[in-house]
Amino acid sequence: MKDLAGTVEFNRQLAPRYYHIRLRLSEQVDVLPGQFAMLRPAALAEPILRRALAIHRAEDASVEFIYLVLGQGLEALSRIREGERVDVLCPLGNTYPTESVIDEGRRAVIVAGGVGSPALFMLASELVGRGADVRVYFGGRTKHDLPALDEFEALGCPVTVTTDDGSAGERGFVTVPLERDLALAGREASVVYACGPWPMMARVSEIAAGHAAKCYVSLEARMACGFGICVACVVEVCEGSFAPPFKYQKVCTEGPVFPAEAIVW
């Protein structure tokens, strides 16, 4: 974890309320898939606290984020322009276990819901680069809620798209084709990685368990610090999933990636 200065290389709008920002950091950092950063425009007086964003891409000394404007902090981030400064605390959090995909040859099934996609892109890119069998299931409310879909498609792996209103891809929830295709693949054939709305991840966890597939979820939570001091981002976990007597774990330090069966949905 490093507290760095970032210079905006671009900050462009992708769709209504969705933005893509690239920052040149004051020094290079090693980022693992699934990790996140805490961001705050350097000249901002309020809000005081930084905002947690999943790292979409990291290359040399640059990092990229895709974010949905919700609240004052991210609205302020959307207004900054090329050359302006952002305070960046990164990298934070853990990463995805991939041993079952790389060493055992299981299929990687990536399930992205809306703005959950940035937390999964580096994972998909890395696994495709290592020759793994990767399938992406990307769902959104409308065609405008599929940020970075083109980047997933450019990886060359199969991508299934769904939207609630049918404006892009198959009409309905992303969990429908997921369940259908896991059944065709057979039990224990896949490892599922998911990030998106809480109800979506709860259903993905249920479907994966029904097909004996390992499942890992990347959780989002409100947090003030990003490194375990404020204890604002706790999530309830199942008894026996972590060392007793703890019943809650911090998303920022024990996560954001958790085994799906460890979470009290």
Contents of the next structure:
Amino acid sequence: MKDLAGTVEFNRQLAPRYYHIRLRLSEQVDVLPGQFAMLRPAALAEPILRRALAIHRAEDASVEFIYLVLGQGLEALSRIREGERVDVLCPLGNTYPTESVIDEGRRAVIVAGGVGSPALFMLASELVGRGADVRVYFGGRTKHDLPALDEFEALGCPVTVTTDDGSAGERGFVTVPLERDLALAGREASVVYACGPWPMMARVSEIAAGHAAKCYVSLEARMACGFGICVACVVEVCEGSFAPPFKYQKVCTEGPVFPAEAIVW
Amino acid sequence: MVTPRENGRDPRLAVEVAGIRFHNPVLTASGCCGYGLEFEPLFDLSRIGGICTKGLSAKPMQGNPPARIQETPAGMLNAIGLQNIGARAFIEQKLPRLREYDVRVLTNVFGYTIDDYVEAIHILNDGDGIDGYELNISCPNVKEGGLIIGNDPRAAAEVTEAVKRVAKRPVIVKLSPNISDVAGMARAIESAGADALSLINTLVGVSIDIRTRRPRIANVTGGLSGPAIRPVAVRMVMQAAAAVQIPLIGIGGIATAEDAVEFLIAGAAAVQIGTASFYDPLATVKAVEGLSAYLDETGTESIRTLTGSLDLSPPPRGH
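Next up, the form predicted in complex with its partner chain, please; the one we just looked at was the form predicted alone.
First the chain shown before, then all remaining chains and molecules of the complex.
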């Protein structure tokens, strides 16, 4: 974890309310798939808090993020231009366990929902690069809610798209083709990695359990600091999944990646 | 002018509060620094004056269900619910490593009855390397039908007296801002034997989602912190300073050295930085550097001469 200065290389709109930003950092950092950063335009008076964003790509001293503007903080980020500065605390959080895929040869099934996809891109890219059997299920409300779909497709692994309104891919929820896939693959054949809206992840968790597939989810939570001091970003976990005493675990430092069965859905 | 240094420190910043010697007046505020060790990857903890830990209780606390925070104009509301590992676990798991740094350690302590405070203090008395205790008295008193201890001078004095009887270290009492008579409260706590006061804790607030018509945090009410509350805090420090002889530690929306100086002038001997550490994790070390720069720029001999130096003449014309 380092508090670095980032200089905007580009900050472009991908679709209505979706943006893609690339920052050159004052220092190189080693980023693991699933890690995140806390960002704020430098010298911004308000809102005061940084915003947590999953790291979409990282190489040398550059990091990229894809974000959906939902409130004031990311709205402010969307307005900054090439050459301007952003405060970047990173890398933060844990990573996805991949032993079952890399060492035991299980299939990796990646389930992305809307703007959850950037939290999975580095994972998909790394697993494909290591020759793993990877497939991606990518769901969005409309064809505009599939950020970085082209980048997933460029990895060369099978990508199945669904939209709620049928404007791209199969009409319906991403969990429908996921269930078909896991049923065909057989029990214990797959490891599922998911990031998306809470109801999607809850259903993915249930489907994965039904097919005895390990499942990891990357969570999002309201977060003030990103490194464990505010204790705001907690999620309720099942008894026995973490060492006592806490039933609430911090998404920033204990996560953002959790075994799906540890979460009280 | 070159800032004088001794062992990499500016001796002009040294202060003594409640008999505790701090090498500078900048401390972390409770609830905004974890147990201090969370900052280890970011800066050398010996660079700041002190760490005031997350509130500790005799037994671990689960805290409130999420959502626990909501950002508000120039601030935030929180209702974390005092989630903590407990006083014993703090001593065993955190304190040995904190002791490796040359930084004063204050443990913040809370309870819902006098016995809770006393029990936690008994445990912490065994902790080697703790320099003092800060009492959070902004909790509801379960024996008095949920009345907030810190809103009632009699209850606040009772807790202070009970803790002072058992505490092996100086006791600093942290004032709730949700009171009308600051001077009366400060005097009651001073008379009860407190070694210092710290102020202010958060202001109680509510934020409502107008689409769902539900509160934005699960606990409904939360504590407001951040720059939004700074003028309230400066006012209360000024009023408390006029009422008591014991030293004050200023808290409330401090983000920079300039903010800290405002509190010192109002009457504080030291300050705590809280919410600012969330959005600027280096805020405390930057404030220490900034205080040296302020002394240089203003030709001030030492930080101690600022305390209570407020000139109540009206602002000059044209300002």
